[in-house]
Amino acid sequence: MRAAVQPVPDHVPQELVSSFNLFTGPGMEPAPMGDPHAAIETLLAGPPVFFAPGNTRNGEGTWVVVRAEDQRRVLQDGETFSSNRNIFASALGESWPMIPLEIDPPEHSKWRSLLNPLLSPRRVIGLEPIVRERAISLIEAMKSRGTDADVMKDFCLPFAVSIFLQFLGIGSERLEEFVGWATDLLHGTPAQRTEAARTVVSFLDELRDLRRQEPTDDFMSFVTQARIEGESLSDMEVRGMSVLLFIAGLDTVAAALGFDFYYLAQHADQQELLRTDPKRIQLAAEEMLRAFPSVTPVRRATRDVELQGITIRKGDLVACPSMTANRDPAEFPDAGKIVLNREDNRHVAFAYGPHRCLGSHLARREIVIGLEEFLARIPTFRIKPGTAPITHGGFVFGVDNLQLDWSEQEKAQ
């Protein structure tokens, strides 16, 4: 549920304002065997910049704006865009950013400073045999269990909790709580949304206080142990690092592994394709995050500015869906089609300038090793007789309720 829609703005000229919704619109409400993407790539044949009511969960209003250019040019622009919303804190009730997502230049390159070592490629290089062995678990106790699952909740969500829980130094007995905050957060209603922020900003807070007396060789210690300028890091400042930790590294990646999934199972040529020569799966799994972008970054303007010969008003909020510009056909030859060996990919998933993702490096390891895992170890699957994947659209895109069958593979051998 989400708030009423707010008037549109006097500024905004009635010609601009377009029915369409990140969350309402036609293709974008949960709806069974649908495609958010392609609907959201209609957008590419109408005009470049125009403004959406109620797009966001508070019913504020945005400005959408369609093409790869003018997203770069926005998101590139910290000054003129901010990004800093307090977006986890304000459901709460409270004022605090989470660091270095909210916070804008000139301050945010000592932040990213700081956390850049903990995700760079050495270090993920150094995490590989953790991030396969728990995807091969996860994947052989779902095996397990027959030949059908809803692969979103036995695999994509837990394995990127999982991987959460290893920085944050904690074992995986604790899986199967965390999963239930993460399923709580990310897809409960309203009160179960709040509850389940409350208690992993809470048990975030506990473990902050821990290391700080008792560090460890984990995230948590690093952050609760590190100076700024010669100063310590605050209870507010741990406590925002940490949270986009956890939001940051559990819907964007089980969402990317989702869509994989779908598209996979609805293309057996190409599941045996990237069997049968796994060294493919590496082009493949770029050329999906490109074709099923999961994000739309969204900032505020700091004063008024021009864009496509649009006037954006100081306050007012500009969307840049990743799923637009990763198919704008000014950018990519064949841009609305998937072609898994595409090669020199310079698609924005992972978005564009000083905020680009901090953990796409990890990221990208998690999709890759979960598609190794997961075709070397599970037959040709469908989507299973009978059922249908809910997709949705928002500001991230996703899919529920994947149920996978290889049962017509496992009796054939």
Second form
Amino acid sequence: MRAAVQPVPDHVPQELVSSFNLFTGPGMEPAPMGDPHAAIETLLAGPPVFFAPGNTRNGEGTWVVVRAEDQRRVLQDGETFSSNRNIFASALGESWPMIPLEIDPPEHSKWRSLLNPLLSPRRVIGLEPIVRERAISLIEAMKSRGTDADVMKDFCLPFAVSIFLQFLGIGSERLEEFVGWATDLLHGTPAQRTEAARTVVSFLDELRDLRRQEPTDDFMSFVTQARIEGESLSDMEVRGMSVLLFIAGLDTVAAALGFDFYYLAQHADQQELLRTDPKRIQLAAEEMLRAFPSVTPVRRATRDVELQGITIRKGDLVACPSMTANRDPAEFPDAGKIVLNREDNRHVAFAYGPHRCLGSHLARREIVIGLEEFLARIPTFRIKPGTAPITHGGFVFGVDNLQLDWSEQEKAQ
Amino acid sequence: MKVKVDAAKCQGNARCWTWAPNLFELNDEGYLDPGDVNVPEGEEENARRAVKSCPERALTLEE
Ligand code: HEM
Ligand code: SF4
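Next up, the form predicted in complex with the partner chain in place of the form predicted alone?
The next block holds the full complex; its first chain is the one shown before.
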């Protein structure tokens, strides 16, 4: 699947080289009934900064920064730790940044100024009715088909994709097609990934050209009409933005909901508590974002810099898994425990610093509304006997094949 | 009681606003503008929670 592991650079001290990486480390490979968050939590007992060979898709090793305080330093300092990596484009043999993720400060802020208002907390309130409507219609469709379902396939992913389509302004008629592209792009073989990436890029390019000619009131029209410092955006800039918005909010939202259902299926008492008292869902969703985050931001050092007494050389990659920061005992009392009514919760599922997730306000509402409608409409569920969900590590942790069953309850009613 | 705002650190997580919408005003981009926030009576608990939930450590409490 991945390129060969590249040799460890000479300046990395041997004693700091670990056998861990996000793809093949203990608990990271796809595993039935796995718990990759508990597996990666064990890093907190080891050195605060270490080197992980083969910690990227192209086989390059990275430093791993384990603790929250050190991650905050890395992620808040976009000048020393650059995110300009062109990952999506380079997979296609091209070179353009995803915007704003792969743009460094100070230029970064002009892009955020343009995009922030589109996904601000207030704007998201306006999107709520549509988010709820999408959740209800997917859940009801699933329910009408029986008393068990693969909720990743039938709810979590199509839900996330359909909100993106809504945001883009293309309605849900093309939902299945998009879910297919998203699935190939995120979970396919290398050949499927590349093919899906090309398809998505050309779809978004076409939509851009269309909206440039005939603007409506959707996202694409907004960015094609927008001006930054008096200039309209180039085709590549519009592409870089729309591709990022497509990929940033799919797997991440689906994974968050997936891990939540996986946890609740195994904790019937907690599930019942949320079902009978839905006001608890908001705090619970935050705690589950803390306990089951999915993303590992990666940066490249632009100069030699010291972290925890270790010299990171210019050009080295630095990975900051939100999974370890979120279980750092220096940040959270009982960090390893899941406390669904936890109040002081400065978790970093959405990262820190200038690149902090642009879609976090929408993501939060998707998760809360998804949980609310699911718990209100589906009776007590458990993992379908005889099946085992597959969890995986990697740059976006996730859960696949999550078969839930609510037949016992249906009979009892 | 006062909340000191380090606006340079604010990244628009809006956690403060979620806990205390009456205390914190987000600008159109979703960030806090510079300027300390006076906490009226009855809002102390919300202010405390807001300060404690800012992941960027942009807020500090002055009793
Ligand atoms: C639970 C769901 C989500 C999680 C856990 C999540 C997490 C993250 C993280 C950790 C980052 C920082 C990456 C880095 O610094 O390298 C990020 C950035 C970003 N996210 Fe999200 N995200 C989620 C949902 C969304 C959604 C729904 C959208 C779109 C509507 C979105 C759009 C973005 C964008 C555009 C960026 C780049 C921001 C920048 O570079 O300034 N995300 N996200
Ligand atoms: S919680 Fe902190 S970062 Fe977020 S909006 Fe409030 S002050 Fe800004």
